[in-house]
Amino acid sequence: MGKDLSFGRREFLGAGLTAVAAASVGSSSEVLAQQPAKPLPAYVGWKDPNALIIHSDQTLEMKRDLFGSSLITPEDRLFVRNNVKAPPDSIVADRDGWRVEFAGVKEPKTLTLGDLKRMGVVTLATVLQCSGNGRKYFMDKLSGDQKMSGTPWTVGASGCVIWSGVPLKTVIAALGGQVTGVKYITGTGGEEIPAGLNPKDLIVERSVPLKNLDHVILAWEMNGKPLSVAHGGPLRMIVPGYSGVNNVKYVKTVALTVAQTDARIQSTNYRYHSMTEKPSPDHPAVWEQPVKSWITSPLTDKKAGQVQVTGLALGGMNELARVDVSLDGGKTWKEAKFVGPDLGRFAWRLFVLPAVMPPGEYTLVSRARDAKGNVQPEDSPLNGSGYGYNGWRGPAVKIMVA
């Protein structure tokens, strides 16, 4: 395996940026929001089809105009991203009987979900965000023969949800504590791998640095309800502040390991690499979410007068310190105000800037800053897979005020 690659992606991605054109009116989410809803795949048939953009059976994006102002994202609107086909509903037929193997501890053991529920419980709000959220803004600035695969997410591959489960450190302590030399927490998903294929090519198995042990939870509930199959039920490993792929669904093995897993989804996929390189274990892994924000309202033309400009901001691993809003595409800025409850450092915050808008054209953008001084950049350095976009320029909204 490669060396520990826990340093920030900014240290790796120092290449110059290509020029970015001004954002067009609204975004692809707003355009698609006007189109008739497509039929939903069967495993998410209970979701609101009018709230989602169906990119594929395994990639569904929430429409930007439906984020609202209540902070918590309703499950029937929450985005979906599966790396492999979701398991059948039978996986949750006996939730408490679900078995999880624990390794890398002094007393290795297999526990049921029922056992875990008796060991402790915590509740935590986190931003759940696909690693490729914002990829469309990378795609918009490709030039020449440059190509990028993946779903053209805008901002809707994200949500803020409340998890309930047991702290992983509580389970590890009950099993005698960690063995010496371990550096990672490795979770393995329970998706079925088709016969005849190499499991390491398809299995969802992710490793994150051991420093996250104080925060990781094994969650069986989301937003007050048992986890659905679409979102990882009966049990999901939640790594607060980390991008979605690290929050392993249908978790069946949790191991404290010396090295990162050699599964393809870790060794070569979900790595920050340049447009001309092939991803390898020597490239930084897609782990921590960066500071980020975007405007949620208004998204369409308005009448002149008083307007409440609202948006959402997240600090990734850190608490948010402030958000500034610009009505003229970043030429001038005003500090916005956080509104609503603070649900903790791993949740997002709603912000608002009251503004009087005379007739004219406006370009609305927001720029977040976390408590450690990290500032959301104007743009994000291009990378080969379109991961981790957090620029403020890409999701800009242009409106006319008459």
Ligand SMILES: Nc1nc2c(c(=O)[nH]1)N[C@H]1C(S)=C(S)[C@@H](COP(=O)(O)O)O[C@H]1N2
Given for the second form:
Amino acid sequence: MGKDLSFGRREFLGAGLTAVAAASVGSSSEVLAQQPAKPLPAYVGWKDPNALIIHSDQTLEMKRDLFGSSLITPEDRLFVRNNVKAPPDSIVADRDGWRVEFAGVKEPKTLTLGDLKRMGVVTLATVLQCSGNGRKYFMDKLSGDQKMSGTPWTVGASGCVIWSGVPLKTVIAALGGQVTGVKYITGTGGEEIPAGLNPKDLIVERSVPLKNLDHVILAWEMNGKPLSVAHGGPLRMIVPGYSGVNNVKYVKTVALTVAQTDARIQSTNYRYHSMTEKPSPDHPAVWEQPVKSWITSPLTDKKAGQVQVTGLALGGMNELARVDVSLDGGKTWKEAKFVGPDLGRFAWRLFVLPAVMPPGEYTLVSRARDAKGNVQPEDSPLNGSGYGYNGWRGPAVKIMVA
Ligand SMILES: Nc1nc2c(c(=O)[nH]1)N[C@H]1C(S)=C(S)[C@@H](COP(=O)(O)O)O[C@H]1N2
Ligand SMILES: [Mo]
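Would you mind generating the form predicted together with the ligand now that we have the form predicted on its own?
Expanding to the full complex; the earlier chain stays at the top.
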């Protein structure tokens, strides 16, 4: 990997212009694909520039009118989020030679990606969604003295993609099984931390409860192609149902651990804390995604008549049970129909409500319910870092029908 350590913490973490650029982007509630494209940062230069809102070099959001009706999000549109600078392309020069260290097992060992590919293969659809997706809807409701930092994502820091890889369980079994007392799966990202900076502050190392061993995979392929560097190639730890940050890219160590990592990204970042408290390991970690949905079409003014109101819903950890749609901002609701394939509880589903719309003003919203009875709230409880927004009110679409 690159020996150029000349960049400093600021560059590694991404330019500070984020807030300014984001504020101007965020002021109109949705940015549609028709808007002129800004050039993309080099590491995602292969993506569709018309598909993405560039909040910063490391935070790129997919435009809302591009979710489409075919369930799977194409890679060239999928949002990108790197907490630290993405590794150089050389990281995928020898994919099968990529080394992963396994610990917390009876026979600890370093395996190559080539070894892992020989051990098993499964394929799985999951919703990949940044923990801060929808933060904009919290920000919009802050009172004068309240402040929240972070990217003002609306709905586009999300996608539904198909991964192929080996079940972690298979690998652990091949290494003699877990040692006693372990409670977490801890994955470490392979970004090189520049010398002189504290690795604990920067390293992307996440711990999730051990029960996820039932479905965590180590994935080398997304939507039928070798995993790109932007999305974590050559190898990524996928924790189905868990929000973005738990899906560690460039995974170089997988350890079954007694405690959660003390890396900053786990200990104090990505915690649900109040507006006034400083986050600490005592606050709940941002792990499981809650039930959520939003409208994907129409997003703009329409001619009066028959309209197919479509949207997406995810159950997080659970199957979806139903989605209701309201055309009047939540006063009255009608049950929508699920359409298209059901790719399992970790994927999202497309829904549609055919509606006849006479001229007037409409506020389109959707509200999903999962099979365990969890329902999207009108608004999510405010938390200091703006994580986990799943309210139905925030992503409301106001349109005029003439
Ligand atoms: N190694 C590593 N893994 C990472 C990150 C990162 O910066 N480095 N960012 C996390 C966050 S916050 C999110 S939202 C997702 C984004 O995944 P994507 O860029 O493939 O869309 O990756 C997660 N995994
Ligand atoms: Mo994220």
